[in-house]
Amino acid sequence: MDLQGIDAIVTLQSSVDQLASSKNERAQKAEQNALDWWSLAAIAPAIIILLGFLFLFFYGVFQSLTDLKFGRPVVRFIGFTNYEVAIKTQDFWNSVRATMAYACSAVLAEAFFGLAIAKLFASGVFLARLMRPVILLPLVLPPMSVALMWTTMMDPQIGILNYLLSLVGIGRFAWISDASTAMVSLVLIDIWTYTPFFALIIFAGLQGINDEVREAARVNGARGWATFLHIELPLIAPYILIAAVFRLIESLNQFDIIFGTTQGGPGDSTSVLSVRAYITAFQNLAFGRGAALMVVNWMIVLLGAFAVVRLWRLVRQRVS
């Protein structure tokens, strides 16, 4: 075979695989751009629920603008006149209060037990061993349950916690049936249930530090307390504001437990803004003003939720 005939098999073969790898290349891009319908079908659950929150959310929103009322058959769009309405009344600051003073105060004090408690579990002692297996009880239980479990206890005649206080010498307390004690004592009854949360997740932190940062801090003169505050509580604290957000959040929406024990009394005492709007969309019947309530209350979980994640932001880069 000649030189000339050698060249055009080469420059033929060259052109066939310049060919074969377009196609190819053609192929490929077809087959990225296709859409992935295996993928699509996993996350469409996922997203039809996603949207039907969104709806209902919206149509919430949409309600709290009108004077929709059971038996009203004709229903007028108002504006802004329930949250008028709400923010002009005494009831209305009064379930503010109640629902701040109830999120804020057990979100604190769980904070402070839970690390306590995950403190003791990571001292090994034999306390922590006999904790261990009982701490996730109380989170396991339904709210209503432990709502009607503490009713019981805290009954003022026949109730158990009164009897145990009677046996060292402290006379009846009123626990929820009065209206200065009521909120102390839904107060007690969030941290008996969600402690165990904080202890869980600060426990988690506690394992995540390297023993050579204690030894280090040893080494450097730190002993106990002052190895705890300098050493392991800043590195933990990102733990602990990621606890509280989701507590936070859970606190400002309480419900079972607080309609589960006092319905919001004595009086209007524990008459936090989910029970009011329960009880104005669904006692009272009036739905648009029920609405705009737990509209409020969104805002109010929003806005606190967000200043914790930012604080969760810079402790988390302090500690970077």
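In this text, the rigid core denotes the largest set of C-alpha atoms whose superposition between the two forms falls within 1.5 Å. Numbering follows the first chain given and starts at 1. Computed from a predicted structure; not experimentally measured. Compared with the form predicted in complex with the partner chain:
With the core held fixed between the two forms, Ala44 has its Cα displaced by at least 2 Å.
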Given for the second form:
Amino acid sequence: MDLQGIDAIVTLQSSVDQLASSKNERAQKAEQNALDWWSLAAIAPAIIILLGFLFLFFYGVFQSLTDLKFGRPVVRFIGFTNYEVAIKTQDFWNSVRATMAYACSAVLAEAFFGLAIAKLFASGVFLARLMRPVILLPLVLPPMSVALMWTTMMDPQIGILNYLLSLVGIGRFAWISDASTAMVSLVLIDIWTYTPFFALIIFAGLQGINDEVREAARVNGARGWATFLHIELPLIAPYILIAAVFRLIESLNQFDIIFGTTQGGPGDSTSVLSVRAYITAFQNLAFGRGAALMVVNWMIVLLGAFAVVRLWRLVRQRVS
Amino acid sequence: MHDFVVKDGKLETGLDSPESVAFHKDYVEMIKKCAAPSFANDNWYQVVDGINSGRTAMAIDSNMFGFWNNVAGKPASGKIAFAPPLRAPNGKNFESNIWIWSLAMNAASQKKGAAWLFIQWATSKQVELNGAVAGKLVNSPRASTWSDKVWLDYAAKPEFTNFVDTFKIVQDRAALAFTPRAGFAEAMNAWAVAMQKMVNGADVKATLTDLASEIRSSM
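Since we've got the form predicted alone here, give me the form predicted in complex with the partner chain too.
Entire complex below, previous chain first.
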């Protein structure tokens, strides 16, 4: 047996195979490197729209670095002056506080009430079945209509809320007309409007829990409250947090409800950043300073959302 | 009292002057004692509603609030009277501010001729009179409207108690009390916020000092 010859044939054969495969690889690589014009054309509209949004955003950031003001013939680049001027005022920090207080308290309360309502839905009692479609109504109302409706209801003189309170012997409450109660009243409106959002998402999470898990807990002696606290709550925590991300972003940006009810007042007790930015830009006509306030608002939203998303990832990993 | 005074050839706010502080103390007290509890959120519509429904006893603003609600058939018809403002403690006469909505032409307009013709038509004697008689636009700035018999016969009806007499008295003394300047809206907003803070208990003198320095820094 000419083993050497066999070796030579095998070697030659493998070299031919290698040559062929390397040719295929080169062809594949060339194919991969070649621009797929059809795919690019298909996603081009999405890219153009995205660039359009980004352009507007960066244009807003650019405006915040200028002294753009109505009636000013020449617009100058002034760097971070608008930001420096803003952070030196007490009004700015008051707005930051108001924005954080509004968003954090609204989201926490909505998560709590949303969880309670979702549990009620999951129980399947008759009232819950009845309420399930009705509870969506506040969500589909335009926020400005919500604001006008609640402004009328919260009127200290002719509002229905004070009338209802008077029936149980409670005296006149100022609601949105007093600096000390205006913020609480606004949070109440936000809770009424957006709790159904939490309720729906948490309800979906509760529906996704396998009954076997609950059964196993029951077999191990866990009662209703313990099952909820130690089994259900950790499993639906990611759902609560993902709803919280969306609501936190919206609450930190909230404008319609606040402007439609108090316009930032009484005084500046509810003057959140978005309302102050609007008044600065469109009533005081100082567009540069207004844009700077909006950029600060955007940064707060970004940091807040980033923090909750990180928390959501941690919780999800733990649940997995 | 004016929003701005000229001092050494420069505009200066008088909001923190002793006279202004005294006035604001009175004004804040009056709001605390007499204004509707919802004053901080009230807009024109709520004031009109208050007058119309009888919940509001007095409104200091546009005369059309009262006029439109005095029209025959309205619940408050004939129950609203008009009076000129009171004079200041040391003043010989009352002062009244006038607020005028105007038509303006853009300097960059390419059709200035057409715009000028439109402005002349819209402010003509006939259109002003028609607006007053047919549209009940009661604030016509034209003297010809206020000497027209048809309009005067209507506006002097008993249900519009004192309307024509009051309008004529105020008309003689009314003037633009606001100083035209860039940043007017900003100062107005800042003053409104300061007023609400003072009504909510903030110290009047300190709030006006802060307000004046804020306005000075933006001038």
